[in-house]
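One chain comes next, on its own, written out as structure tokens in the form predicted together with the partner chain.
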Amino acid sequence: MSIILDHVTYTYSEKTAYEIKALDDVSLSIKDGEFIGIIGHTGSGKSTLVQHLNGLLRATSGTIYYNGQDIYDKDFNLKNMRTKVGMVFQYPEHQLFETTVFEDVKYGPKNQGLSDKEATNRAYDALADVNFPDEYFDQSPFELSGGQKRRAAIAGVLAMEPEVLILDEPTAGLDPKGQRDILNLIRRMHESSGRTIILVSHSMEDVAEYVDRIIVMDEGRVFLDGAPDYVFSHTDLLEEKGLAVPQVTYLMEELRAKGIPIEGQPTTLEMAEKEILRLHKAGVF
């Protein structure tokens, strides 16, 4: 399982007064069970990038394959596809309609072509995996809480058991702990399952503590591709776009700058602690 992007370039409206460029010459490899986090300020072709990947956008020029399969040939089955590459829109609870939760949840298994009752148990299964309370399984969605809301909504993509699942900005508009939530939930499930996991998000803290792949994107291209450590080993290409490190990483720099010997390149408050103790044993503090 894998997705390639081969030169992937888009415009939005293209050859009109409005023509905008949103991909420019993008190509990425992406292995099964890999878990990116892709990064870049607003308007960067975040999230035009990924709703390629899901057959969503049509690439202006260039090609994607899918398991090795063009996914703009005749005969590739696109719906198919994009119920194998699970997709979480930014705020998804914008797309809840049914009049229960449960019932909303289904959707997708159904358009799936699944039989009511397995349909049931997909849901069952994807509420629980959001650990969302039962007591609320038929309430509407619209009396919940936001982010009981955002959990309805992201069950409803995981009930289809995406092989690939892509999550745009997941934390956006939710409180701290909410967004601990969330993140911890993406990375259950990166863990249990080894689905390939996605996650656009423009907190560097949070890509640097969860993923182990980072793509920089800016303009519309990828501007670094790579582990969390060698990403933010440099922090004057990304403050040259307005983007920044860890903060725990700021901090490690300005200890090597004083002449303490850190090695490597922390990003994660727990490398950064195992790196000071490891130090401190040595005698250096």
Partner chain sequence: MFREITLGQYYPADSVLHRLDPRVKLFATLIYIIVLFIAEKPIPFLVITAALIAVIVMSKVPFSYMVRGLRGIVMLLVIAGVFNLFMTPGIVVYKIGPFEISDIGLKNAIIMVVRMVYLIIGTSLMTLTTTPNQLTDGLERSLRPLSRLGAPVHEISMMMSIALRFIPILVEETDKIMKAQMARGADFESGGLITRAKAMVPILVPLFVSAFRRASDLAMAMEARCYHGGEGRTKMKPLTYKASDRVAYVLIMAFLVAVAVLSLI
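What about the form predicted alone, after the form predicted together with the partner chain?
The next block holds one chain only.
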């Protein structure tokens, strides 16, 4: 599986007084099994970008390839692609609509043409994957807590067995425990299935801890693209764009400025702990 964007531009309200260029000549490649974080300030093009990855939005210019096929070819099966590139929206209410959680999760597989028995099995498996409590299967999705709605929405996409899972701000509005639970769930899904995960987030700490690659968007363009330690080594550039690095990275930079020989670019508490223990054993502290 691969998704390639080739000089993609997208303009809202083109040729009107309200014209806004949301994506500007974006080219990038997403490979099989990657765990990618997309960050950027409000209006940078994050959500617009991911809505192009399964054809929800059509590029004003440029081309998108899925497994080597141009998704804009007239004979390309866009409906099938959307089951393979699943999207979990920022607000789960936008994709929960059935009378019960279980029926909602079954909807996707049934829409794929599976039998009721197959859809039921898919729904059970998906709800188990997200650790959704059995006692809420027959409850209205609109009576759930915020965290439970997130899990139900994710299960509804997982039931279609996508190759790529896109999550747009999946922890928005949750308390710290709920945020950690959802992010740990996403990490376990990536580790167990090997599917490609694309996480849109505003939290530097979250992307530093969980993802393998970060794409920084700014004014509709890819500003930085690389591993977390590479991206967060550009503190000044990120701050110029109204962004920040993880707090622990600032701390380690302060220690380095005081003459302490910090190695590498620690971006998580675990990495910082290992570096401090190394320095302690070396007699620096």
